[in-house]
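Here you get one chain, nothing else, as structure tokens; it is the form predicted alone.
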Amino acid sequence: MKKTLIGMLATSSAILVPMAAMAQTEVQFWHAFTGRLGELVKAQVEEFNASQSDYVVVESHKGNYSETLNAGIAAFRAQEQPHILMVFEVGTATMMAAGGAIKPVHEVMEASGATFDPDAYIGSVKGYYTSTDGDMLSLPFNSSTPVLWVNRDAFEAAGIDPDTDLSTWQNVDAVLDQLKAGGENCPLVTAWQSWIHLENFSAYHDVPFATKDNGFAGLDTELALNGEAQVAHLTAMGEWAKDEKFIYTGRRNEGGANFRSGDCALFTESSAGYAGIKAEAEFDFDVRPLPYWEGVGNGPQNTIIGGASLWVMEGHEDEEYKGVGEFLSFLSSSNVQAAWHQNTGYLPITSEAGEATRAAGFYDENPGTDIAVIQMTAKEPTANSKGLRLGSFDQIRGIIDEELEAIWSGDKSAQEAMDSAKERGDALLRRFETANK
């Protein structure tokens, strides 16, 4: 019996020895994507998990942005948080100001000794999630801009050129008349209007949006989106609204429906529609660079990006951490981002993946799916235009949302509305700077 209890452990102990030198250490990664987008970064991750064998990414969908941040901040109370945590562009300055939280990416990378060259992304993707050292802080992920999408069908059902340059807001504003004439029920209509009509607005024409370079420079920044130039565009498009040119739908993208089925003409809207319209629209289209005020400010300059990075959380082990680096490593890799950008219509994150997908020859064989690259890259970014860090932007955005539908339902009028925004803002944001002193 002893012979064979001996014979039983050490047969047992053979198996043991190689089951273990194949284990693999487990990387968690929680995001906010679902449907065509949660497929493809579980492509993502499954294509990193065949590509070596000493990790094992597992993707985990935690809710929308504002869901995902707030069950990251949970599970690091309760010492149960993911490596990896996706989270929106407005909620930056609430990480960066989460102290032992966060693991900024640039240590991940440079301990992990995986590939990473902070110069190989796009500087005005690259400079929203920088310290102001220099140091890249997250990891851009999903970034996008907003763009102009046109139903063409629905111009020349109008009577209208469907090639008319819409390049200004002077140029849409006489062609929203025109659509109208023409019997066109839905002559506008937008999603993420914070977004859009304030925020890439702002940067847009150079014109700040808060103080102290938007917040970059500083927490003890105040809104400034109440400015003469803000006002007159936020003016216009309540006449247009008043006048049923523009179709107010929600706060989000619930306009996307609406253009997407053909029900309107234009369609100001993240370049990441496109994988949406391009699967679902039955008319002919295209995508122009979101107009500018002529005139106003130093506008064209650059838009924004919208979307989200990946955070690095603290608590793990080194061995871990390599693992994070070198699966961040990869999907900032040239091939992945460009099939990323090809897919979605979010940015490359690298000038070298933009490349890769023009010389593919992308570009020529769908029109317009590089507007969204050149409206970032054509000018280097100022201080108005580098993009927004500031505390508490998600519930700001709310207040900024209610004072916007007050002005297209004719409520208030432009000025009295955004300057109730910045009042309202104003005492989220002495309340964030307190709070992080």
Given for the second form:
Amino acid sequence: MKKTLIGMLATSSAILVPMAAMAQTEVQFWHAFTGRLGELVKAQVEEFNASQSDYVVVESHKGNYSETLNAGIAAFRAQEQPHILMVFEVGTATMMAAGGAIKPVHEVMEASGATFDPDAYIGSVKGYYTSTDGDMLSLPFNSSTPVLWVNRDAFEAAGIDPDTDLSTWQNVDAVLDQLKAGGENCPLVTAWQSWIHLENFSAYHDVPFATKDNGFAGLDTELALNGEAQVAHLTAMGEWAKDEKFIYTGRRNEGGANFRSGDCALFTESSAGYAGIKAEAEFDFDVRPLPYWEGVGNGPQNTIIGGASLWVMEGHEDEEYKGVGEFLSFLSSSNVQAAWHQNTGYLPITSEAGEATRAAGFYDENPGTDIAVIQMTAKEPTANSKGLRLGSFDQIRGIIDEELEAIWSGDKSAQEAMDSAKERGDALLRRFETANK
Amino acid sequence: MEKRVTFRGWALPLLLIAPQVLISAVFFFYPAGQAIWQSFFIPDPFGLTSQFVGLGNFEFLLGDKFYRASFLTTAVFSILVTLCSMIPALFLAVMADRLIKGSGVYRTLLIWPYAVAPAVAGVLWLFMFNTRVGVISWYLGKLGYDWNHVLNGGEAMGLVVVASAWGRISYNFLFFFAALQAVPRSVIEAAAIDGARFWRRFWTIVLPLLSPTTFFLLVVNIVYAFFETFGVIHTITAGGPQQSTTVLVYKVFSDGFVGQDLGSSSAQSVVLLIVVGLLTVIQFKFIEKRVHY
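Taking the form predicted alone as the starting point, write out the structure of the form predicted together with the partner chain.
Let us now look at the entire complex, which starts with that chain.
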């Protein structure tokens, strides 16, 4: 009863809360989650509020990722910014460059005195959000990485052993032929094409996606996605598209509907697709590591993450930052992270949470849910696989999407398309560099 | 002799026009001025710093061949949306005008689509035409036509045009219908007595008498196609495939709100301002001459 009361207060307007909790310091938390994820966030906040009496975290949903970022920016300009803002990974460079608008997480944690051990976080998860000096700038919140989803029934229908080794694209190539020959009319489909087939592809094969350590080492970075390895992969995918072995369904995760309905045999998608696929698929499915090309680059290296992190914004009282520190420390705690990981399919942000999940037998009961964790952590990240830090990256992804569509429709060769993507993307990077001098 | 009201002194007339001037200044001139001012800078998203670049934003835009191509895309899109929303509306209005029984129900039903928000309309059309899963694309597949607007630019354009024009038909219908009701019966009856058949009466009497409404709708629909369609485009194609449905205003939105590039976004607004200004001048100068009030 008490919990629901607090929950009701927390979700009702911000005016009511201080009335109910006069002595408590309020911390505003803006996020981009609705539906099941929204409920889970709300539950985390309620648990924190109930666990202590000094601070009240007020969570509010501000639209999708782009809208949340825009809301945060608009609020900052009007000096009404929240304490904590959720920003998706492609907005990282924008936030980092805004030195006067953000307060790095490591500073907040040190000042607040809350428990904080930077080494407890998984390297390849936190790497995306740390400075080149190794300081954590934002707290990883929801992180996922691409994996390969297999419809085992579709394999059997086409007369292929569903346990066939799919660890390399060479093997997948052969299987696509067999699937097509076996009457499957959607052998391969993908979500988030740029994230999976270029950004992660580059990290996984340890080849640069952009110069200057993928932008970590400076704003004067240039795209390098027209390299030999990427072009070879996209050429192969273009061939598959031409032969209708790879079916293009759109720029976002439209392909998920096709896979979950049983229409497609193979699906490259985020590990966080787990909950949806498990709930809807009426067929036997499998999770496999993302395939790599044997003999290309140093594959398999590690894949990189997608998702969002929490940024602390500048311009609040010290007392309030203490509350922020306590809340972030609570979010990083092992049991909160383990529950989050198991409920959502997102990666745990600390190694301890991963181990707790394994010890609880979760991976044995839900086979394949640890694939993403293993894929992320098997190797120490290199300069090419730490992550990406590129300005205007949301728009650059739009450009990449356009150029990839030109490959799938046969209008351009992979080399032409990627050369053009580099040229157009570099122009935006130069503008970003000017804006943030 | 000309009759006009004259005021003594300046105070009263100034007071009377003040509200209008104030509203125009606050809601039109100030934002437009801001857009022009901002177009000379490259600011960072948070408004912490700003680099003066002079006409740099315009140079960057006009040097971009995709931006230049989007003028053509916008022209094609706007013309198609205007035609596809006005011709069916006129047809439906003429038909409704001839109805004797049940015209109230018919009219009400025709007005409904106007109440659907553009983004929702976009989602509805997207569901029906979803590649491989949508109802209509599934039937088209049965008929042997492979509908794929995610890769075929022509189909994508067709889909956004239909989705944008659909809700507008209702709006145009209302105006045409009201205008038709205002056409004097006596003129039509006189023509009928002279032996003119329905279509002849329509071409020679009704359509010319509708011309002020048609002209008004032409201006309003072009402005609509220019400025208010990005919700539909955003939900259905997001400007793709490649750039085949990236119209000017969608680029303003995506550069400003997705890319946080406010300098370029402002410069594009200024360009749009000029384009629409020119269009309106052209419309009033040349087309209005053919309108009979």
